[in-house]
Structures are given as C-alpha cells and as structure tokens.
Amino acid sequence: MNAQYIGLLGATSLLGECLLKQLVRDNWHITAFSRHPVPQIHPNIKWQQLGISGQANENIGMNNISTWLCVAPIWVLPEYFGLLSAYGAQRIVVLSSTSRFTKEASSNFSEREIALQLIKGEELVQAWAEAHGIDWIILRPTLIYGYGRDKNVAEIAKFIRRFGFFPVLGSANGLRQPVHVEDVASACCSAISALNLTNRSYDLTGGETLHYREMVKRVFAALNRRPRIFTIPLWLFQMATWGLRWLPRYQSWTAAMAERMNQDLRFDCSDAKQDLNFFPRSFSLAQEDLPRKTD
C-alpha cells in the first residue's frame, strides 16, 4: 500500500490529539504543527514547529504534502496561505463551527465578533482554494465535548463541581445536539478520504437531541449528584457574569449564554451522514469525558 501524507494544523488541540490518534489508527503518515517544540514520540508523526510568520521552521522546499486537515479556529489559517501553497496542498478539510449562524444575532459584542470571524473565516477559505484549484470541505460541528477539556459540557461540570448547583434562565427549553470530539475526528477523517466530495460544508451534529435542562441534568448524574438546578432572572444572570468575570476560569461566561438557554439550536446532519458515513453517539458522559478534580 501507498503511503499516505496529510498535514495537520491545530495538532496540540483536544479535536488534534484525537485526529492525531485517528490518523495513525489509519495508517496516514502526519506533519503536525505547533508553535511550540513537541517531541517525536511516534514514527508516523513527524512535528515541525512553526514561527511567527506561520512558516515552518525547515525547509519546506523539500517536502510535498497535498492533503490537509485544519482544526485550529478558521480566522488564523489565511496566515498559512503561503505555507499550504509552499507543500503543495490540493486539498484541504477545514474546521468552522454553527456557532456562524448561532451567534450572529447575540447580545454580546464578543459573540458577535466570532461569528462575523468565522463567517469571513470561511468565505476566505473558499475563495483563496478556488483561485488556486484546491478542493476544500469545510465542518461545522454544534456544541462539541469530550475528555472534560471541552469548553462546554466540561465548564458546566466544573461549575457544578464548585458550587453544587447550576443556574437557568427560565425553562431552559432550548434544543441541543452535543456532539463528541471522536466522532468529530471521524468526520474529518471520512471528509479527507473521499476524494468524491468537493467544494461544500457540512454541519455535524450529535446523535441526539435534548432540552438545555436535561443535558445539565446528565451532567449532574455523571457526577453522582441529585440535580440542583436553579431558575433566576436575567438580571441576576447579568450581575452574576459581570462578578465571576474577576475569577479566570469565568471570563468568557456571558449573559447571551443564558439567552441561549432557551434557544433551539438545532442543525441537520443528514447531509454528513449520507456523504461522510457520520453517526455519532447520543449524549452520554463516561468518566473520562468528565473534567480531573483537581481542574
């Protein structure tokens, strides 16, 4: 068999560390990137580091590499133009997010950057790989978690961890379909390899679909705990976020994540699975998906 070469940005990220092990499964020979020095400690994962121009510390000259997969945020891969053209890419699976379409409309100035980033992010994408020839797929998973590292399913059993209840807004009714990281990097590895599809975006969703309130109440039953969870206003959500802004752990906490409570954000997968063979799991919290004590 053919040995087969990808590149992979955002390498050190949750989704990297679980494309990284994909990969390998898989028999893919991987160039991962990182800003920082990582050790060689697999035969079919070489590490280069890169430098502040987004150029990799070699000579890049020496190396083709025509498929690639990008799960660093969308905003910062136009830095790597030059580096995809200078391997030789021709075709590239890239990470968005529905957060584009979720956090458009949001109370939160910051939340609406983020979708405008990741609107533009895309648009960018597309039209650098199309004057260049270059096929692209672009994911868009919903609220992504796993290995309690996430920055969803994890903070809110940290949160819970701390101080022993969890706050609402209202009837906290709004749809979600969490979605694991694995099943996330099996999308990505199906999107590479089928050298069929081109030139489209797919939104990849959990294997369910559940109230806000209810995938808190798993929360709570993975932690072995009885469900406390609170109603309160949006003005006491409003004072609360602005108070916990002082710890670190709580500066990205908003009140438009309140709002959402009660919004359905709910996507169609059915392209994914048609196209990309995708059925991910339903809800469900093993011991490893939740977040160390001591974090």
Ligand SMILES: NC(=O)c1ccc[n+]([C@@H]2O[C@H](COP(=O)([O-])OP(=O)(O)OC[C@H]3O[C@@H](n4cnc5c(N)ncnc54)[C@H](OP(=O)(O)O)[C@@H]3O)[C@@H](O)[C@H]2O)c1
Contents of the next structure:
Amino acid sequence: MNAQYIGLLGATSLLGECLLKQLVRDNWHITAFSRHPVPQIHPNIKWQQLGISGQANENIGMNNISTWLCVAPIWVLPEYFGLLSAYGAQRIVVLSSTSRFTKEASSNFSEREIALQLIKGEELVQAWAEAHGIDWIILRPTLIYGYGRDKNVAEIAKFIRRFGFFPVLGSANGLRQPVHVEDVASACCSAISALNLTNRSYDLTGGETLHYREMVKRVFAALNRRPRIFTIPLWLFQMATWGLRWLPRYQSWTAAMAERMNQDLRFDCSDAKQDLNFFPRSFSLAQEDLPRKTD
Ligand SMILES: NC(=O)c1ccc[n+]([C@@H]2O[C@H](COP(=O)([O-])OP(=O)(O)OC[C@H]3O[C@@H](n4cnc5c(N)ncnc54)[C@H](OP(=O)(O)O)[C@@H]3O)[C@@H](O)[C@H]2O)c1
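Would you mind giving the form predicted together with the ligand, to go alongside the form predicted alone above?
The complete assembly is shown below, putting the previous chain first.
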C-alpha cells in the first residue's frame, strides 16, 4: 500500500492528540505542526515548528502534502493559507463549532466575538479553498469531552472535586449532546478519506441528548459521589464569575454560561451519520475521561 501523507495543524490539542493515534493506526505519515518545539518520538509523526508569519521553520520545497486537517481554532487558519498552498494542499478538513450558532446572541461580548470569529473563519476557508480548487469539509462538533483534558466536562469534574457541589441556574434543563473526542476524531478520519464528499459542512453531536442537570449528575456518578447540585440565582452567578475572574482557571467562566444551562443546544447529525458513518457513543465517562486528581 502506498504511504499516505497528511498535514495536521493544532496537533497538540486534545483532539489533535487523539487524531495522531488514529492516523498512525490508519497508516498515515503525519506532519504535525505546533508553535512550540515538540520532540520527535514516533517514526510516522514529523513535528514541525511554526514560525512567526505563518511559516514552517523548515524549508517546504520538497514536501508535497495534499491532504490537511486543521483542528486549531478555525480563525487562525487564514494565517496559514500560504503555507498550505506551498505544500500543495488539495483537500482540507477543518474544525469549526456549533458555537457559531449558540453563542451568536450571547449576553457576553467575548462569546459573541467567538461566534463571529467562527462564522468569519468558515467564510474565509470556503472562499480561499474554492478560489484555489481545494476540496473543503467543515466539521462542527458540539461540546467535546474526553481524556480528562477538555474544557467542559473535565472542568465540571474539577469543580466538584474541589468544592464537593456544583451550582446551576434554575432547573438547568437545557438539552446537551456531549460528543466524545474519539468520535470526533473518527469523523475527521472519515472526512479526509471520503473523496466523493466535497465542499460540505456537518454538525457532529454526541449519541445522546440529555438535560444539563443530568449531565452534571453523571459526572458526580463517575466520581463516585452523591449528586449535590445547588440552584443559585443569576445575580449570585454574576457576582461569583466576577470574583473568580482573577483566578486563571476560572477566567473563561461567564454568567452567560449559567444562562445557557436552561437553553436547548441541540443539533442534527443525520447527514454525518449517512455520509461519514458517524455513530457517536452515548454520554458515558470512563475513568480515563476524568481529570487526574493532581490537575
Ligand atoms: N473543545 C470543544 O468543546 C470544542 C467544541 C467544538 C469545536 N471545537 C473545535 O475543535 C478543535 C479542537 O478543539 P480543542 O479544544 O481540542 O483545541 P483548541 O484548544 O481549540 O486548540 C488548541 C490547538 O490550536 C493550536 N493553535 C492555537 N492558536 C494557534 C495559532 N495562532 N497558530 C497555530 N496553531 C494554533 C495550538 O497549537 P500550539 O499551542 O501547539 O501551537 C493547539 O494545538 C478546534 O478547532 C475547536 O475550535 C472544540
């Protein structure tokens, strides 16, 4: 079988780490990019450090990589259009997020900015790819969890471990579809190989739709703790997030997050099921999906 070559931007992320395992298993030779030096430890993975102004630190000339995956934030990808063109990109799979829909009308300015960056990022990727005859696929996962390294479920688990309870707003009955990072990685692998699919976007959800409160209860269960979920009013959330913003760990916590606990964030992944053979698992937390006790 001929060797297959792929470029991976965002290779040090949670999803990138998971993808590296799956791509190696599928016999890909990966050129993995980071802005920081990463030691070369696997014969199929060649780490490349990104320099300033979107260049790789090594001479590109000889390298011909036609297939690309970008799991860095989509809004940074335009910085690397020149790099991808120099490598001879012909097909690109790019991660966006369903936050482009759910945060557009957020009460929090930074969240609205994220939605705008995602929307603009998608538009720029499509325009650039189509202008250069490059096939594109955009994947939009919902809330990603797994390996204890995510910024969603793992953060809930860390809070519970630290304080012994979890605060929610109102009944916290907004619907969620958490998707495991390995399922997102599998969808990425299907999308790079399904050459019949071009210039399309897919929403990727988890295999189960559950209320926010139930999601938190499952985290308690995975931690072997009795659920202690306290309902607190919005003004208290606002005060708490204002106070917590001085602690780096809680800087991204906003009162808008609490407001969303009662909003349904539900998407349809039937297109991905049909085209990408995407059959994600129900929401379940294995021990390796919990943060380490030292985190
Ligand atoms: N986490 C979620 O719940 C969620 C939900 C939906 C969609 N997504 C999307 O899924 C993808 C993976 O998410 P994630 O949470 O695992 O990772 P992430 O935290 O969004 O991305 C971090 C990665 O992006 C790279 N990166 C950041 N800024 C960069 C820049 N200016 N230039 C080059 N690389 C840059 C970092 O590389 P270095 O620091 O090594 O350079 C790191 O590998 C992202 O596209 C994200 O938007 C995430």
